[in-house]
Structure formats: C-alpha cells, structure tokens
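Take a look at this one chain, the form predicted alone, written out in structure tokens.
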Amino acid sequence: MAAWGERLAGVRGVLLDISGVLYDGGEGGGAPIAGSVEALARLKRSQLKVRFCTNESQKSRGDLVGMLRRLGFDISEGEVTAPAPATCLILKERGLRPHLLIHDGVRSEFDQIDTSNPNCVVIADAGEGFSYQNMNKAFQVLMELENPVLLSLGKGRYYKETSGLMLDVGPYMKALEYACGIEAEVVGKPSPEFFKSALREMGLEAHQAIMIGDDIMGDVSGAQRCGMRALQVRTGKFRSGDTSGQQGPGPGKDSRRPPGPRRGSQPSCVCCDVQPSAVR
C-alpha cells in the first residue's frame, strides 16, 4: 500500500461527510463518533481547506450546524454544502412549484418556494412521513403531469443512527421511479454537480481535494467519478463487505445484513478508523 504521503500528495482541501463521520444521529441529537471532534479541530488548525458535504435532509442547515456545535464541533453554516438549499435554487431557476414529500425538520428551507399548483415533486428523507398516503399523493401528482419531474435530495440506501441502521430516501425514490416510469434528478451526493458546487466554494480543482465519508457509493464512488481522491472511514454505515466486492448473502449467510456493492462496480478506496492522531 502506498504511503500516506504519496496518497495525499497535492491535496489542499478536505470534504467531510457529516452523518457517520462526525456523529451518529439519534435520540437527543445523537452522539459524536469517538475522536471526531478532535480530528476536526486538528484539520481546522492545518493548512488544508475544510468543507462539509452532506446529504442531510431531515434538518435545516441552520439546525444541523447548531446541533453539531452543541456536540463540540467547530463548524459554521457557511461551510456546509447541503441538498435543500441547492434544491431551492433549482426550483427558482426552473420555475418549478413542488409538492413536498419531506421531513418537517427541513420544511423551513422551502418557506420562500411557491408550492401552489405543483408541477414537480421533491422527495427527501421524510422518516415517519413515508406513509402509504403520502407516497401515494406524490405518485398521483407525478402521474397527472405531462412532463413529470421528481427531485430527490440524495439517493442513499440507508444510514446509521445510535439505535441502528435506518432506511434513507433512496428506496422511496426508487419506488416512485418504478411506479411512474421516470428517472429522478438527484440533488446531493453522488451527483457530480453537487460535488463541483462544494469544490467551487473551496476554490479548488477536483485533483486538489479528498472526500472523507462512510458511504462507498455516495461519498467514495461519487467523489472519484469527479476526479477527487476518496477515503472511507470505518464508522457510520461502513460494512466490511463495502470493499470486498461481495454481491450479498448466499446460503447460510445472514440475509439481514445489507449487501456490499457488486463486484467491479466501485472504484478502490482507502479505509481508516477515525483517530485524531492521524491528522497532522
């Protein structure tokens, strides 16, 4: 394995995922991952540029930053690239009026958006809001449109909270795609434009940045497709099968365990534990 100095040669900035890298969400706001507060502090003291790139869609950006600061993290709202504000820009630019299938915690991000007479659907991680009634209403709105538009805030399969793994927006997005015969537009990781917007804020080219996340598909593969280097931490949703190329459980294996990516479908990556001493 190449030395860390070689792997990080030319890196001038770090993009950090939040959930599963800095903290695990849950009751009372969740808990920091061991060593993450100190590791971020070391990064902030280094000469590297730091930005946070998240698919968080249950909290507004302001609420997310407030919660992280209470947990001890040095972070400001202006340092965070999140899908809800990016989606609002797209809606305004394209004159779209959304039917919102989202969590109440992020609804304030859309306060200035016209939602009358919807001509599109915006779906996010709605949590308990993913009822049959709400999913069916989104389906009906899309089916009534001549040119249906479905915007999804990320397309993650699942994420980790302190209580265990939780379904993310991706499975519900796929259900609407299948039912309506359409393809969603993803605003968030692994969308190339989402990564590029974060890089623009940092003033860096892709080859000058590294993405650190817990998601082999959204964080690692998405970043590498944009020309960045990527590192997967062994926290959050990380599973040992993420880098093994396994295709899921076979006879005698635990079928409850989420399968890893198909063989050959993901670029290689480096995995590491979060340790503050690793950051210089």
Given for the second form:
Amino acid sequence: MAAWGERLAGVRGVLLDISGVLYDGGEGGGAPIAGSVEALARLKRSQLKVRFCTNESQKSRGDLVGMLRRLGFDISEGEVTAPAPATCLILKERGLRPHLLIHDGVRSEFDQIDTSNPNCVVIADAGEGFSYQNMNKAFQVLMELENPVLLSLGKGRYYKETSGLMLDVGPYMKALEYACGIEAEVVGKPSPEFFKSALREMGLEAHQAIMIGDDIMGDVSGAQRCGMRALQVRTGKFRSGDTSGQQGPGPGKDSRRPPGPRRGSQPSCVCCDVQPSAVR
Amino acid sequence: MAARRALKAVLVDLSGTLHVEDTAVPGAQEALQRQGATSVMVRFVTNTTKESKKDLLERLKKLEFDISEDEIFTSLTAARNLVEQKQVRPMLLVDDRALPDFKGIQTSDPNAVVIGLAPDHFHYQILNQAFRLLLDGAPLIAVHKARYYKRQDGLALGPGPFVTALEHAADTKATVVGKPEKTFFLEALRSTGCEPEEAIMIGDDCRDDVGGAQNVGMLGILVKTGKYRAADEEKINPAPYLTCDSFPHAVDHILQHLL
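Let's compare: the form predicted alone is above, so bring in the form predicted in complex with the partner chain.
Full assembly next; the chain just shown is listed first.
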C-alpha cells in the first residue's frame, strides 16, 4: 500500500469519465457498473474534489445527468465538463455557423447557435443519425467550402453499451477527413484544452488531479499528457490488449496490476472498478 | 529501352474508354473487331461495385460491342477470387445488383467483410455489425477506396470513407482489390496465362488505369476520353507508354507497332 501512497501523493481531485466507468448506456437508460454508485458516494464524502469529464455527445447534459440520477448517482449538471458546450464557445468565438451532424438528443445544447448558411461542419456521436444520406450531406457542405472546417466532439473509436460495442464518432470523423482530404479539430478528450477547462472548474493544477477512465487513449493517455495521473479501469470498452504485456489476477474488487505500455500509454495504475479507497 | 516480350494480352477499361455513359466512343466497336482479328487476348476491366458482369455485358451489347462474359473482369470478380482463396464467409456490403457475382459463396455466419459502394448498406446498424466482426479478427476486403464519385445531384461519398471508418474503428487494414492495386491486374491476367510484360492496358484514368498497370510491369496507353483532363499524363512517373486520342487510336498503334 506504501507504493500506492507514493503514486497518489498530492492528489486533491478526481476527474471521472462517465460511460464505461460509472455505467454502460443502452436500452432503458442502461445499467450502472457494479459498485459504482456506492463508490461515487464514497468519493463525494471524502475530501477530494470530484468532477465529471465526459465525451458524451448523444445526449444533452440535462438528459445525461437526469438519467444517471435515476440510476442512483450523485451528480449534477454543474459538475459535468462535456464537449457540446465547449464546442458552442468555440463556434461563437470564431464566428462559425455549423451544419450539425449530431443525434437529436443533443440538439438542445446548440439552441443558441446560428445554423443558417453553414460555414463548417460539427460532427458528434450521432448513432443512428449516421446514415449514408446524413454523412453525404455533411460531405457536400464541406466540399463547397473554400476553407472547410470540421469540428469533432471527441474522436473515440467505440464505446460499450449493454448490447455490445458501438461505433463512436471517431470512425465517422475519419471518413469525412478521408473523403475531403482535411483534418478535423477535436473538441473533448483527449484534447488538452478540454482537460484544462475541467481542471480550471475544479480549481486544481494538473499534478493535483487524477483521471479515471476506460479508454486507454482518450482518457488515460490524454490526461497523462496534460500532467495528470490516470487510472485505467477494466470495465466499459476496456479490452485486454489495451494495456499489453499483462499477466495477473483475474477481476475482483481489490485486484490491481502494474501498468503496461500500449503505444506509449502507460496508466498510473490499472484496476477493475472505481476504487475511491485507493485514492484516499 | 529493354526488349519486351511479344504482346499477347490487352486489358481495356470500360467506362470512359470504350463508352461514356450510354454512348460508345466513336469507332470503338470497329476497332475492337480489328483487334479481335489478331491472336491477342482481350480482357475488359472495371472498378464497378454495383454492376454484375451480366449488367455490364447487357449494356455493352446494346452499344454493339462484341464481347463475351468471360472476357469481363471486375473488382467484384477480384473480391470474389480473394474470398475463395481465403476460404471465408463474407458479410457482403455491396449493392444488391452486385450479388449475382457472389453466387455460390457462403454468407451465413460470416467471418469476413466485403465492402463496395453500397449506400443502402452504409447505415449505422449494418456498419456496426461489420465493425464487431472486424474487431473479432475478420478480414476486411475492399472492392476499392474511391473517395467520391459524380452523381446527378453533385458529389457523393464512395466506399473509401466507409472503409477508412471501419479500418480506424477496428484498428485493421483493408485488402483493396480494385484498380490501381497490383493484385487487380495480376488477377485480370491470370485467365490469359500471360505475364504482365506481355500485356498492355488501355484506359482513361491516368493513375488508376495506366499508373496501376505500369506499376505491375505492363505497358499503359492513356486515352483522352472519359475522365481524362489536359496534362493528366504528367501526373505519373514513369509517364504512360503512349497517350493518344481514343481507343481506336490505341488499337491502331498496337496493330502497327506491337504485333
């Protein structure tokens, strides 16, 4: 335990990913991950600051928080850093009017945005909204622009729902990049600006915070590149190849493994579910 | 220039070379007949992903080209050959009109994905199914990776972007079988029994037809019909063996200089 004490010295706040850490989405709102409701409650009773850092872009913050509260999680809108509001700030700052390739569930986050005569495309996790027609419309908008701008809310490859793994926004972002010969700008994890804005909201420096996530690239690697520590959970989209070179105990509330490398990503620690006791 | 072996086979592109939409290139039918009178073997090659060989044959016959089905080689044929070679059961993301070219191939309980231009199949549920197969290790075979194509209502996404999406999602690489891939030309020549050094390609797409063919050791003739744009011939290195006005001119050259 001494080793852990060292590794976690100076941590005063926790940034929590939502999907794959707290719950898996799906039919009827999805299901909480075993132990996570209670673990979050323990975190909140501790002296640590807690904030949620999510790339959720299919639902508005209000809907997401409402759904999580119904599952028993102690969470409120003001505690959530999400990509849609961050995108709106950028659109306003740069005078961009977007063609939105998004799920209807998140449209309300863009109510204050002028979408007439679009001069850019915003792509989010549109789910079923990623029809050929909708992709083609976004493509045609980009091809008409002298200066095509593509803003992508996150770039995750896939996420876990109760029915299995689901394509996320990343592959569709790549599709438009390839079709148009352009590069998207990513708003959301793992972009450093996104992590920094979450840290600002918590009033903490990077070295005082630890990110807990299921995505080795988007959550763990992204957070660590900003100077935070990061904890990889083996729930959600985690697959055993993600932290390669691992042998060790099977899943169990207390099993943890030393970090292993994958494409340069080395989590501060790997464990199988939210372990707030470790953080204390 | 190194001595070449005698010419034994000619590969001819279809759309843009023999015909443009529903109009034959002037003089093409007659040129084809003159070529047919020689001992040189012919194959008609195309990157189509939504026309079966029967459909192509029908269109060409209507334009009075004298062609038989087994002289046609498409990127769908190439995909089928690869599926048979690998002995896999593909999930076919191809236009319904392409299905006849996969007749006889087992598709239940798929362990591979074949993807062509299939707008009707590129919706979320189906791509997600394909993605899950790929994540489990199924090979991805792409008929080709064109970024987009021209439709009446403007530009439209080709299969390329969706292949890229799946490659990225499953962290895998597709085997692309259409032009300008080497395997396409080698497969097209297989039934002729000829080596690339004994063959020549005639087409209107400098990179995909001529560049691709020369890359595999064939000669390439670029014709200035179809999608050809001025100075296209300067876009590849080495330059086309010959750039000429149209298919009949290409045939003239072959008959005069290469036989």
